[in-house]
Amino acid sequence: MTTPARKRSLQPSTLRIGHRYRTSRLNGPYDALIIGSGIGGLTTAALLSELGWRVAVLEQHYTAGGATHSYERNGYEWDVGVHYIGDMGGATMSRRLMDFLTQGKVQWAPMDAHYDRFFIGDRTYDAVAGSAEFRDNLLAHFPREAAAIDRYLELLREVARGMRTFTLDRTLPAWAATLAGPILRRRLPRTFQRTTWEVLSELTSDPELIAVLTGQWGDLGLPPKRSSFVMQAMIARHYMHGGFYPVGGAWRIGEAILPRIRAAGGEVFTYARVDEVLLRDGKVSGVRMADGHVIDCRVVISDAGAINTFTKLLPSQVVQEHGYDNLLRTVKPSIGHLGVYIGLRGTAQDLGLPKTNYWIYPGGNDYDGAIDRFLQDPHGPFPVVYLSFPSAKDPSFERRHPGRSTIEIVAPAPYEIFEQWAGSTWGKRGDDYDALKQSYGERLLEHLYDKVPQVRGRVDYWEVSTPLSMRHFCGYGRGELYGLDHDPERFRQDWLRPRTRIKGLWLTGQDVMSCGVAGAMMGGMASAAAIAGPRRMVPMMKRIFG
């Protein structure tokens, strides 16, 4: 049986991580105070705390996590926000970081080794792991291509050298930043410059060889004329070795973090919504929570997104004096996304749910025509739609769940579909609401059905999540998945960086550096690295990455 998104059991999760926040329950003072739990927050919460920081991380959420998150209902249990993740099946930076993290408590499930297909038009390609088969399977697809793509691989390893040059400046003291900011810039490739597009399109004549190339831009949000290519070029070398998927769900990822966090005598709080950063004599001097209490600190570090930072979080007069509000005029969020989380009676197994995620494009290699034309008519034709069966990724699932599975639907969706319920209250938004989110449900599912017709009257369960449940739980203003749009523009912004020009004031996660759960993670890093000084942090990242 389907059960409408709008009759859904509106019971919270059991999936909880962290304390829920009361004044009783501070354990003062704190040498840091972290606006947010997201992947990012918790990676400079843990990273401070390993150094004998005391950290408390104020979370409006029921759970930590941020989109590292999961949650359960009617006996089913999804992740909002991790499909998969790459670099973790070798010891590679993002691996030995995480392990570190977690105390290595998370165990990582690969893929099939063909993790993505791309349906694009009537036409089937896959992404295969590893970078010889990459490269052997793009041309048994492409043959006049091998020049073409062997360019490619080689842009992807030179972006990877920039982005150690583009960290070091992001990362250096104000006075180093300085002196050496403009001739590490001066050294960046001429691809951070540049959009996905212009530098394939001079590679290749190919639309559609450029197509699959790019058939992962889901994972960053926008189509290839508008992307940035060196987000473009950090994504395909993040799943170059396949995707991975966390055992026992991404909720685990949190949860091993929060021991460190805590052995320094820090805490994760939950319920705990930061109404104001406060400032005396122009420098941070702690936050005022949603319930009047004031927690006093000299240092706050906001994993809220630098929109919410400087436009909800600090008086507007400290925000025009440091030229902040001419600043975001810069940058603009990301869109935003439907999710339809599904639960089928049987297993992954017996339903023959794969291993890969289906990434499906009706429109065929147009992406950027076919989001133009969406976001025209957002009741036409979906740009992208992507199918994951986590189920059959999680290998402990069925131990968890028996006789059950999940898989997850998501499409870009911009907010202002959405955008006349954004003052209603979560749960209680009216039956037009539930009606237009069924409506767009009901579509994603055609999709479904199309690619895995096996699950067609197998559905137990379905609900839809919008732009405006993102906007709930996570905090985003317009629901955005993403953070800032990854575009050249954003890539130009020297002010995107750790530290802010409000003294006490820090900024962590994918704002900070790039998106996804590596590139927050690498966002909390560098944040902790800035925040530290190298002083301290040298010796700990010895320790990490050998």
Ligand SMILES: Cc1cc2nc3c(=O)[nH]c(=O)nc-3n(C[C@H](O)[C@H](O)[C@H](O)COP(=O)(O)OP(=O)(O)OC[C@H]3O[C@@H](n4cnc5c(N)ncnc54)[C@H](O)[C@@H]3O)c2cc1C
Second form
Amino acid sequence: MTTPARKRSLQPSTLRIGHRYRTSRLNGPYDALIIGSGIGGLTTAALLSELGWRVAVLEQHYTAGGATHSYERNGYEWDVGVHYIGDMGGATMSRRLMDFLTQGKVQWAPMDAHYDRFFIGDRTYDAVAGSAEFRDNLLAHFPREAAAIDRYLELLREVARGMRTFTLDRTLPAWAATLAGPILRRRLPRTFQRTTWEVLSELTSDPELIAVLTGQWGDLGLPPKRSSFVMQAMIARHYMHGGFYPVGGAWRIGEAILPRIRAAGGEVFTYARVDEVLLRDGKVSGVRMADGHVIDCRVVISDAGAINTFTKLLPSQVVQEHGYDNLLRTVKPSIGHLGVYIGLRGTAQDLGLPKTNYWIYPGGNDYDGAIDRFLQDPHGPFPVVYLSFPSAKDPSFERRHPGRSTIEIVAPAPYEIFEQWAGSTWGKRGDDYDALKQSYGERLLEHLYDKVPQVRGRVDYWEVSTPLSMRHFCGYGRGELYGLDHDPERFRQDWLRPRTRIKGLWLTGQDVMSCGVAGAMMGGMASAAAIAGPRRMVPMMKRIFG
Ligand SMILES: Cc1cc2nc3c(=O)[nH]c(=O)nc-3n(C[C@H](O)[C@H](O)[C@H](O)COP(=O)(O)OP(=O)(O)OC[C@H]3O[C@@H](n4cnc5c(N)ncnc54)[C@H](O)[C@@H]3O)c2cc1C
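Beyond the form predicted on its own, can we have the form predicted together with the ligand?
Now the complete complex, all chains and molecules, led by this one.
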């Protein structure tokens, strides 16, 4: 028997960042308007603010942060899109940029050295922090695969070098991109064109080793036969030195960035849905808000994702004129997900909760086969179930929520399962929707009880999110988990860059670079660099990166 969900209070969360939008609170003129306050939008806003721009960030949700927001309910607190972030343990580029944006106000708690655990069928493997430890641990399991493992590590370094070229290409001014872009793109390693499976199956014929190397595929949203090797390599390197958790919860990131934006006279407005980007004589002239109010501005930066920007925020005739209707056919929205947010009586220590994420692969090492079967029959076995224990990772949790703890479960879920309720209202979608959610939630809880049996009977509250929740709170039309899919085709799209073909309109966030907090933050920096230009940006980058 699973513990039934206690009746939830629909009181909104108190973990809020930003000011509620009202036209009377606008204090323009602004130098730039940013649509969406995910980490990408906030990064661009903070960097431009640092250069003296007055920026208004317009966020449709009740709080800023996008996928980095946290929420509270029934005395518990959960993050939505942050379970662990890599590269936060030393003076890496990501850490330096994060510290600059947050003025060093966010502390990072290391997870266990064995930060990810993969349950592949009846076998268990760990991801271990540190390059030498990573190699030794793999060799212990696969002693005959030393050459494959070493070559894999070399390829990770090759992709990292390629990413510098890739990023440079994406931030070049229009004239330079025309001249130098093709040359730069020719210099990218061949792995940029290939799937993870294509690359790894040349290194080894052992499917179990490939499964262990790609055990984090949920972090990029695609299994090895579909994902770009570039993304596989970026995730592998990102977590090579372990996982870290923001002390106080993910929402602390946005909260700590906000003062930078305000210091330059800018603001982050919540409940501020943008309906349309307005153009005059082919150039951006401002935005129309959902309440009909027009805010004038010649620079608009969209963190709402490429699909939203070109299908919802611009007149279709303009989109066609610039060829974006055809370009959008080359990319796909990523899959949706189910989330189970669990509150338990008892501290993480009492309950023995680990600082390790669990990745459960009930179908064994054929990840692509498992997802194919699940897409055909979404009521069949889950291809992957991810368990995360945020209260165990956060050293401040017990002080803030004495005697309590939290667990989150994530599993992929196609949007189509829930599409029929897309027109209904959040919180009132009907009994059949609630029953479907309940049944998915109960199945996912059984995976938790299987791996962490001591929590059975200790669950005080749980609730389930679906792709419709992602659609409602983060604005993704098909509830996509990570914006655009990270397949090889996506990395060939040189139009996925900050500068759009529409004068005054820019993109930022995960679709410009890659998903992940660090990926979207780097997208935010690339966008600020492209907008401000090297003369203004280079000195600031010297301050950030030394
Ligand atoms: C379940 C889940 C787990 C994840 N786990 C991790 C993890 O452990 N580690 C990690 O590094 N990454 C993780 N990620 C990925 C990471 O959170 C995202 O890649 C990143 O935060 C995306 O940032 P972004 O700025 O591009 O977009 P988002 O955070 O998606 O922000 C876009 C914002 O635009 C707003 N918006 C959209 N349309 C409009 C409009 N018309 N008007 C106004 N506002 C609008 C949305 O409301 C939203 O706030 C996870 C994501 C999810 C969903």
